[in-house]
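Just the one chain here, the form predicted on its own, laid out as structure tokens.
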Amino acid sequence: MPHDIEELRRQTPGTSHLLHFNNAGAALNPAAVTTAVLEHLQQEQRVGAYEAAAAANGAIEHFYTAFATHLNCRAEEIAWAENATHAWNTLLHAITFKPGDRIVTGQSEYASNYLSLLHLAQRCQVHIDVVPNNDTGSLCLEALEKALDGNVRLLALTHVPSQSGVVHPAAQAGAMARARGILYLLDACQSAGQLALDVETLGCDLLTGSGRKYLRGPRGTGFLYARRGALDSLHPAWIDMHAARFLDAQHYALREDARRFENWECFVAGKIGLAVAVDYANALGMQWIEARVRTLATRLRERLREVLNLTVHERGHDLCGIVTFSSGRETADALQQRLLARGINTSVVRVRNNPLDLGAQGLGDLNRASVHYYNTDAEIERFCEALRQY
């Protein structure tokens, strides 16, 4: 169903004075999210942090049911994380690897993920195979199918890379992994909140994401999903009395749900705020959000291609709300700062953060504009006009 965009913008105070095209970095919070975080912090100030958490137990527990609805899974398959990187590493290091095991990943992996894989390879003597992208920038499924033959312990892919608007064929990859009994970890850091995610359709065993990006939650928040059938094979690298139960001086028992990957201490206000953000997205409907974001991004790419001395780098058909481009007249940093001076938020994609992908393409740092459903056609026109006024 359609929604009143102006009302959604009124519920997003930042839109009154900013043109915010940095949603892949951190989206603007709805007022309801900020209010939920502030109210809990104020309650902690008034009555004490433990007491405030006890009173807010229902709102805290709702985090799990909100994400279960969002991802089409069970609440016991959801866990809180301090951020997406922590969530991803928590799951990666819960997998038991043997020397000689192979990990298959993609060309579009973010540097932090790939560094963790390299670190693991050195510690556990496992091998990393990188599957290239095809000529449209999407994961090459033919190469993936060949790579999955043999002693593959884990398939670790990114759904939407930070350096491109390409949506990788995560569901097709999931079907390949499941047919071979290979564990599948999907990084949904950039797709959660802008694309409708169904873990059954995606076929992933494990999925991680960030709160601050397209979900419009607070900074310092994240989540993970761990399929119930995979939990028994996953052993957290660290535990506390929240993740496990003390039996006797020599024995303990892990929790049977995904909360075995949590610590007892967490950012309670942020957890409540992220649950509110997920409720907000669920109420709007992820199919509507996805359709609007894709429509705006398509419009932005079309208009950018009309700007002299500008190159848009996305190609292919399955694209999302991230748009990357470069100017033949300005460096990426200079262009970003010029836009910022006009009240326009964008970001710069760094080669050092995406060396496998941008390096293979021979590209330098790129400008990135990322739209959300609260952005408008009028903002796209204003953005393109600012680019012309070099």
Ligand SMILES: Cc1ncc(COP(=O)(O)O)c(C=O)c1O
Contents of the next structure:
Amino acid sequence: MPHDIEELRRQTPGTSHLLHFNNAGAALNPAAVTTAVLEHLQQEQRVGAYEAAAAANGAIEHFYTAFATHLNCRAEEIAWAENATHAWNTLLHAITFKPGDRIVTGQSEYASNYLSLLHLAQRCQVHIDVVPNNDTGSLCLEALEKALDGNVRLLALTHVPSQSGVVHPAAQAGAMARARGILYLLDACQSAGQLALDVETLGCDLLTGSGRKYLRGPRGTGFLYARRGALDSLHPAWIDMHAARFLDAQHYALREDARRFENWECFVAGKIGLAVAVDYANALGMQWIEARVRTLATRLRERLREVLNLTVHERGHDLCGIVTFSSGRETADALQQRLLARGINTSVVRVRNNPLDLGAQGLGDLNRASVHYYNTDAEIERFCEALRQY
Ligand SMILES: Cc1ncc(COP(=O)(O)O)c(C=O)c1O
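Same protein, different form: I have the form predicted on its own, so give me the form predicted in complex with the named molecule.
Zooming out: every chain and molecule, the one shown earlier first.
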């Protein structure tokens, strides 16, 4: 596929009338993704849903091979999930914890994940340790090293947080976890589709993500990766006849692959559409996507710093397509609404959802602009101009 931005924008109908800087919320679908979803739904309408699925078996199975290429793993290590939260909880609750076990996480952990950890701590008497970020907002590796002792059952980290453009040192953390034999669950919800991910380099045993964000898939889609060697120790909290089979009236056998975490029923059109989105990213090349996203975001931060009364919040060196900022003149909500009225999509990250991170830094709600490779320098200029016109 050529890296012709204008052509990529033509293949992205939303770009013709929107300035979309909300890719960390949900990116714009390429036309090929929407078409694949609609065509499957039409086929369900025409021939019946089970019959349509049987005929589309190849496209459905391709979901697993597309992700295997994307993440550098085996197709049997991939499972479908309806969203990233579901994928992450499915894996968390498949781990056998004993009272006194410790779970180490980071200050930037995604809010829903952290709530689930608190819930688990109450129910299973496990302890949660939060490793702080350093003064650039990145996970402090020295503190992590100290935290990873013999009682740690799980290291659960978020690669790229929802509330900041920092890329946490997931691979360095993975090397520490692997050296100690600690299970490592990585939330790649915001990194998948904008950064080149390789589960071998990351050193994670488990990884989760969503389809609608930087991967540009349909809403209501997600995925998980579970390393083959870790699967035997993971027991899904619930199973069905897709995840397991009867041996006799008293016994059953779990599937040997990662599909033990799936249910029989799923959003088939969405699964096909997400596979098309992953193919699209694979064809463009994740190295190219990552480089372009980082370049655009760096430019956006530079230009935002020149806008009067605006503060950009990212401080570290390893930054991605998410840019957070706040205005000294408008609340985050008022600013977002003002931009929306001009056809500019952004979002707001809320301190109430991120007390460990934003709260600890004394920051209030922040505006978030998140760029993708189909955005342009001209859009960045238009965006800054809109901000100036207060
Ligand atoms: C870092 C991170 N993890 C997990 C999620 C949850 O994803 P989903 O809404 O698909 O469950 C999000 C959503 O914004 C996120 O930013």
